[in-house]
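Taking the form predicted alone, here's one chain by itself in structure tokens.
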Amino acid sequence: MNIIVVGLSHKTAPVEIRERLAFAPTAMEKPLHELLALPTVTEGVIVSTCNRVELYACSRDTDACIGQLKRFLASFHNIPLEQLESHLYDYQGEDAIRHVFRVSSSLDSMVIGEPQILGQIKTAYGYATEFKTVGLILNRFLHKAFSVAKRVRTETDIASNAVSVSFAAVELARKIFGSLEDKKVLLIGAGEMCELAARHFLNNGASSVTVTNRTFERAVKLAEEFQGQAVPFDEFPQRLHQIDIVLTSTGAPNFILGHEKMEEVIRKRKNKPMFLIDIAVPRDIDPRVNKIDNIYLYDVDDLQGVVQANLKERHKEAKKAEVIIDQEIGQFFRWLGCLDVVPTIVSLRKKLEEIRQGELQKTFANLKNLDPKERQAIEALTSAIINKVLHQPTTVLKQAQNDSAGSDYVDAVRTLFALEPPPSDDN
């Protein structure tokens, strides 16, 4: 039995192709049942996110299955296969296992280390379980993928460094204040990035958000979303000494906060630290403000620098994750090899025993004068011959189950001796 992956991702297909192949999460029963109905598929899972669409399947006929999976993707979405072929990839065996382990561990994501993909694969597995399209192999395989992803997150720092500008601001604030509890945030302007950062600050312990904007109605509306307070734009400078974190993103052509004003503010704060995040272009805050003791000013380029440094750290941690995946692949592949090796050995012994019994019956029918001891001796002789014939292939099969050649030996033995495939587990 082989594990197969067919699909496309943000690395191989533009969004206009990915969106055409997306499966609706609320209507997974029909495509899952159609997937399982393919002649070569014994188990199947469909993973569909904004960045990838992938089919996971089990099959004994790998090449035929890959072709059927590609045609299924095309026909289900009414797209000619020739339009998709160049965007599709396929993996089988150890390569398929590695791919899914890497995807679930977020090593193949647009942003390495993002946590969403693991939840999305768990959701896909949940649908496959609900509609009974998975059995022994994919059950075990995906649970293994989940545990590999958990191990990667536990044993590496792949997800510990902020890689969005808004969350990088939160990370910097933690370094400045230690804790964000009881910290007050002022949002100047209604820029999307500042708004997102403010949400991150609240989620990480900030006590309140005050909003100001040249259009006061906009400030009121945004403040309501944060359960905060709105202040008129011309009044916010008088409140700055009460604020710990300022996020500003206006369209002002000149600085709205200058060096002298911020010197006055820090005196009123009795030199308590203050964190200023200027995401406006052109900038809202005079860069000389950064020279004032206990004021920490970062602009958008500073935050992008933090993000790039953190991305480099994540890539370093990804190398550690690849080592973990290599270890886990070997363990799972050995288990998978055992599934076919043991039934194959049993089938081979049964086949040879049937031949032995058939030939004994013919022999004894022609030698009717044999006494019991002679019959017993002939039976022992033929049994010994069978055992000696079986010894070498049995030994090779058992040894091969520990490496990638195991399935090749199993297929060869089954073909050479015309063995029936082992029964599939119920889904």
The other form holds:
Amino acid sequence: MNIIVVGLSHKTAPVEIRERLAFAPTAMEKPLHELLALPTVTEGVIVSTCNRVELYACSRDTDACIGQLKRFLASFHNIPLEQLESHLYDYQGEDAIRHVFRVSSSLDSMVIGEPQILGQIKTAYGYATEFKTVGLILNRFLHKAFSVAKRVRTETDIASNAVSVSFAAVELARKIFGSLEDKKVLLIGAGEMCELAARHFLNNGASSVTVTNRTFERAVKLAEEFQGQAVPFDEFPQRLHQIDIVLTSTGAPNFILGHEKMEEVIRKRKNKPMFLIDIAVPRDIDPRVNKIDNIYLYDVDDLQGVVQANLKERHKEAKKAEVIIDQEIGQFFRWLGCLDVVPTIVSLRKKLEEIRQGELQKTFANLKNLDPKERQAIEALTSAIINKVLHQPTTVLKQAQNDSAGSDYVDAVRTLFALEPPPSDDN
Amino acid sequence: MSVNILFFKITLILYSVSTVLYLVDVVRRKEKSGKTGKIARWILLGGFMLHCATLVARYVEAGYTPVANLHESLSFFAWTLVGIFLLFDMRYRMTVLGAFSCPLAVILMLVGSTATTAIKEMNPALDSWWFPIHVTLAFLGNAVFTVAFIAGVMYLLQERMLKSKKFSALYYRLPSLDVLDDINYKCLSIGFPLMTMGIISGAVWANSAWGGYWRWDPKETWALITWFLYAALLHGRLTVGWRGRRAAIFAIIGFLCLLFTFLGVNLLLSDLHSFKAMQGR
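How about the form predicted together with its partner chain, since we already have the form predicted alone?
What follows is the whole complex; the chain from before opens it.
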């Protein structure tokens, strides 16, 4: 039994292709059933996000299955396969396992370490269980992928530290103020990045957002969004000393906050620290302000620098994650290998033969007066019993080998007869 | 080897192990402390318990509160420092504070282990109840100010990184400026009364021993200078709004004065507080 992955992602296909291949989350039943109906596919899952479309399948006939999966993707979306072919990748066996472990651990994401992908795979798996297109192997496989992702998250720093400018600002603020509770934010001017940052500050405990703008109406409108207060543009300097965090992004050609003004403000605040974030280009705040004690000024480049450093750190952590994944692959691959019918029958026979030999020796040790003929008869008798007992299970296993129930039987036999230490990987 | 020396040595080993673990834990670039930090804390706690036993054993053997010579004083100082750190750790749970305090305690103990450990008779004139009260208050004050010093150093490091926008691994482990400043203030408001009472109890003790409250010996003078420094910082904090960097620098200077008062005076200048004076001549 083999695990196969066919699909494309942001790394291999532009958005124009990806959007055409996307599966609607509201209508997963049809594609899932069609996927399972493919002759070589015994189990299947469809993962469809804005950055990737992937099919996970189980099959005995790997090569035929890959072809069928590709054709399925093309025909389901009415796209000629030739147009798709160059964007598609396929993995099988160990590579497929590694790929899915990497995807779920967010090592293959556009921004490494972003956690959404795990949730998306969980949702995809949810559809597959709802429409019963997964069996023993993919069940075990995806649960394993989830636990690997969890291990990566807890054992590495892959997801710590912000990789967006607005989150980086929040993290810096935390290092200055500790808790952001009852911190007051002032938003000067408007701009997407500033508004986003203001929202993050609010979500992280800041007590209020005050908005000011050269056009007062815009300030009022924006203030409503934050349930804050709007202040006329020429009045905000008088309130500056009550503010802990300032976000500016005006289109002003000159500095709107100078060195002297800020020195006065910090005096008025009795040196309570202030965090100024200047996202405007050209800048709104005189960079010399950063030299004032207890004022921390970050412009857009500084924040980008923090983000870049954090990203670099994530890439370093990703290497640790690969090591974890390597360990987990080996374990899972061994379990998968055990699911084949023929080796199972062989080891079952071996096990029973061992038992037979053991018991025979005990018996012969007690019955020392047997002549060779009698001994032969007993040997024949015991082997016949084993053959008879094994006949039916062997037939069933061999028949089941070609449908999806096969692995279940194999797994059951292995467990019932304790054929090998069961892989302990569901933790 | 007497029991107290044996205990002292084991304590020193435990503190050293704990220090190494704290440092190992702190160099990892993680927001929170890991298992190593927890183990370090438990080992330190074990070391502290043993240190308590060391002091008791020494007290029993010597028959006086064991803060009468350099060895004893350094050991006592380390003991108060670790104790105060453990108290602060209960509130702030900061492995990084341990990574700074433990090495200091180890250094104090190491220096202490090189000094002579012999027990001599106590000068009968000085043997009174004021002695343990005076030294305990003074050393508790010292320990609290040591924590303030450590917080000050951490503040300056963290502030440097936030200002220069260049972050080392320590940035992630050091607490926020606000917390560090808060520690500075807490230490000041605990340490200052302790120090004040230490000086007053010393004066009372001096009066009962020598019949005079204050003699302007170098130790007293330096203690007073240190006291004024901390008084200025406390005043600045409460009225003018000193905080952050300035408070951190003050805490560091204050600590250096303290160190000189404690060690420099005893070792460099000879006076009534010198350890020789403590023992019967």
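Remember, predicted model here, so these are calculated numbers, not experimental data. Residue numbers count along the first chain shown, from 1. We call the rigid core the largest set of C-alpha positions that still match within 1.5 Å between the two forms.
With a cut-off of 2 Å and the rigid core superposed, Gln357 has a Cα displacement that reaches or exceeds the cut-off between these two forms.
Core-superposed comparison between these two forms: the C-alpha position of Ala64 differs by less than 2 Å.
Superposed on the core, the two forms barely differ at Asn51: its CA moves less than 2 Å between these two forms. Taking the core as reference, the C-alpha deviation of Ala380 between these two forms is 2.5 Å.
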